[in-house]
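Single chain ahead, by itself, as structure tokens, in the form predicted on its own.
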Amino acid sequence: MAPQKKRADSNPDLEDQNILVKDANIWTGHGFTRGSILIEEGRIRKTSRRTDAGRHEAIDASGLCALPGLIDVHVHLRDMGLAYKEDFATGTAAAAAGGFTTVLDMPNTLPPTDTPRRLVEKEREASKKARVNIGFHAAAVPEAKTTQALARAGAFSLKLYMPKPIAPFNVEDDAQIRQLMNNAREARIPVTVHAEDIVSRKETPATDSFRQLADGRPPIFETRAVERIVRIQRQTGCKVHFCHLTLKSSLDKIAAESSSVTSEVTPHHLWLSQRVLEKVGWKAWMVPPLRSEAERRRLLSATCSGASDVVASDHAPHTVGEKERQPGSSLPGVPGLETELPLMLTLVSKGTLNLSLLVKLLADNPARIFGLRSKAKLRPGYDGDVILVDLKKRSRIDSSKFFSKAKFSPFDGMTTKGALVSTIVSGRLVYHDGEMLGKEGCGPVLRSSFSS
């Protein structure tokens, strides 16, 4: 299944877009099909029973599945001021050896994305080190022409923090989110939330274990924020979109609503309940933090039911330095773009999701929320991003031999089924097999088409 050499006369820069898939079984949207899938000039130019590679690189993907190219549209890269804990070219390392094609990162970073000229600062260190395509979430600001110059520049969102916003942002104040909302609606960009309402709290909140830091963002919190923001929502007419979700009666708020408000679960809430906080502890210290087995439960089966929009993997990695620490100065958050899809492709395994909404989940939705209107299709016209996955392979997840990093992992020694084998970008072969080989800067920078 390795790939076939280039030829020695070939034109490196032309053919470094041009692929050939050959006898794949091809993801269509409701089934497979099994043919051949011929990239040129970083599109697909066909799909079908035969194709001859001509001058093209083949690759023999006999007994794969082809599927588009995953779509995380919640990862934290770093880079900057940050770049200690990953970089652009280490995270989108380890998104194409996670399958995922295409990111897009947040804006909490050092210095905060936050005006358009630290935007166009951070898609210019992007195109040096990135390997996958990469786009970018900017903070919520509440003057109306710094949104509409972020929306020009390319921002995908407007990302609320409203446990702690990183512009100058009152998040108690219903007037002031509202403004927000009615600037975004103007200038058609979505608003990204990050639902927690805890400004309110009084009290501080016990640190002696991480299950007492857990409780002391209890689920009032979430369910708090999102009713809020529904509410607002409802008053403006902004997109929004909900992210990292934790409970059901969140989902089922959000289903309630218009398609105007979406939603976002992770694996790791999906997966893991406050059971494994209290055995990894700071491994699987996360906010918004593991909730009870019982609603662990209640919102996978929600999520495998169709009731959330996307999953997303939250990427946010740290050094093991600044995790492994008592509670309360632990940072918070797990690397997750390395562990997301065998997670997710387990659940598809054992029965408990289908792979027609796994698909929905990772590509169709997120590309469809967030406009990247050339991606999550395998057809004519569409971007060359392509993943090839043997879906029963098992294998068994290691941190340490990690691309990102950010070396651990709540799920470290958890046996797998389902694997990635190789990820396509724009018709390059930037990852097979265990081998990354997508050089820096191969990934395009993406600017969002809201404004446009």
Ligand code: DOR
Second form
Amino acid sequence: MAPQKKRADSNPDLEDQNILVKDANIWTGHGFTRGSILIEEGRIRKTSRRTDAGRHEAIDASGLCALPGLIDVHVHLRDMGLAYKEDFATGTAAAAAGGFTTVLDMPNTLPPTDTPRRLVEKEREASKKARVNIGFHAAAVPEAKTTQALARAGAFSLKLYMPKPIAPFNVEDDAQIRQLMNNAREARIPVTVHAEDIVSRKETPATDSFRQLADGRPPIFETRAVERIVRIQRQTGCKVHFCHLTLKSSLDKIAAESSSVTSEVTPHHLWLSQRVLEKVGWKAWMVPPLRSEAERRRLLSATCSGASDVVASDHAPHTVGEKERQPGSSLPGVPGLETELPLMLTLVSKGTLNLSLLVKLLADNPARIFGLRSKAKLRPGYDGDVILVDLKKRSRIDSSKFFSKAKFSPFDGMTTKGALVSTIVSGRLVYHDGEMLGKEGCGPVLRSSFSS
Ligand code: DOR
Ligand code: ZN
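Now that the form predicted on its own has been shown, please provide the structure of the form predicted together with the named molecule.
Next comes the full complex, this chain leading.
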């Protein structure tokens, strides 16, 4: 049961967080039921067949499906010293336009999110700019004291970036990783992992093609990283979430572990293979890199059979100038917030993925893993985060229309079936039919509650 806040007698400050979503097909967790959702003071008050809007604003949702607001647990919204790539206002606009009512931001920023003070600075900046719920991951740090302090300050995880740790950290040394996991377990905070064990590779091979660059980060790096981290996790009992996995074998290994170990895949690894990298080059360059077509198919079919816990975008904006450089200098990462939902709904329309699993991968499981207890259900007492989608609507991906500052995509020109119509965050209509209605700063800043 979601925590139910005591209702004050109509608080005028919260009146703009009242809305009636009328005549929708409401997602129940198993299927749809026809009715309306009344959101008052930012929370779902009731769902019922007939509801009078009273004085509240009403939105006509007939013919549309109401789903719980989606949660993207892996985004790089940059800001601070990297605001020229993306900032909290544009990144959360991209989230709202993509159906995400909650995002968790990664710590590889300038400065990095590696102290409680820097975490609080980011929270303060986000509270002025965000349009959707936003929380923060912190960097994996070696000291127990900082780990405790980051957890108390509301960090959602400690991110261990194996190819190049953010804080000084020797990833070649199992003992240091064990210490990190012991600290994290005591602070009751999960460790999120970028699983590429590149320790045996001493330098970037000289290359003039993106394909060769990808070959320099082969699947064995991921396999080795997953095996090592799982082995150390078993010794510590810490919660571990593996980011952007690319291999079915990784998902299978993780599924065989305890529920403390969870997995995530991205839409780009599900949809694209090295063939696309050869065709579009920098637009499809990210790490971990795209894999072979056979591997991609295995990952997709495993994910659609429930082998992964989460789908996340790894939204990683850069300027076109930073991307267009030669292989080896081009920065890895692609924007994904505005393509993720149409791509996943297209899989549903093809019969490859069922809608129930889509909601699990994009809302239920992210909420469970990261302790967002009042989210991901359309039930009384839960947060008023709702999206409306049209399962039949066809669109064409056009990165020039992105709300993100990063106006490129490896998916440009692709036709999708199933589209977002509206995004409601805490009872406020933030996005509707191509228009950004939410003002900067209307999105709540979230702090984790692992230790409460
Ligand atoms: O492609 C990527 N881009 N992979 C990462 O792990 C980091 C990300 C970024 O921050 O640009
Ligand atoms: Zn990332």
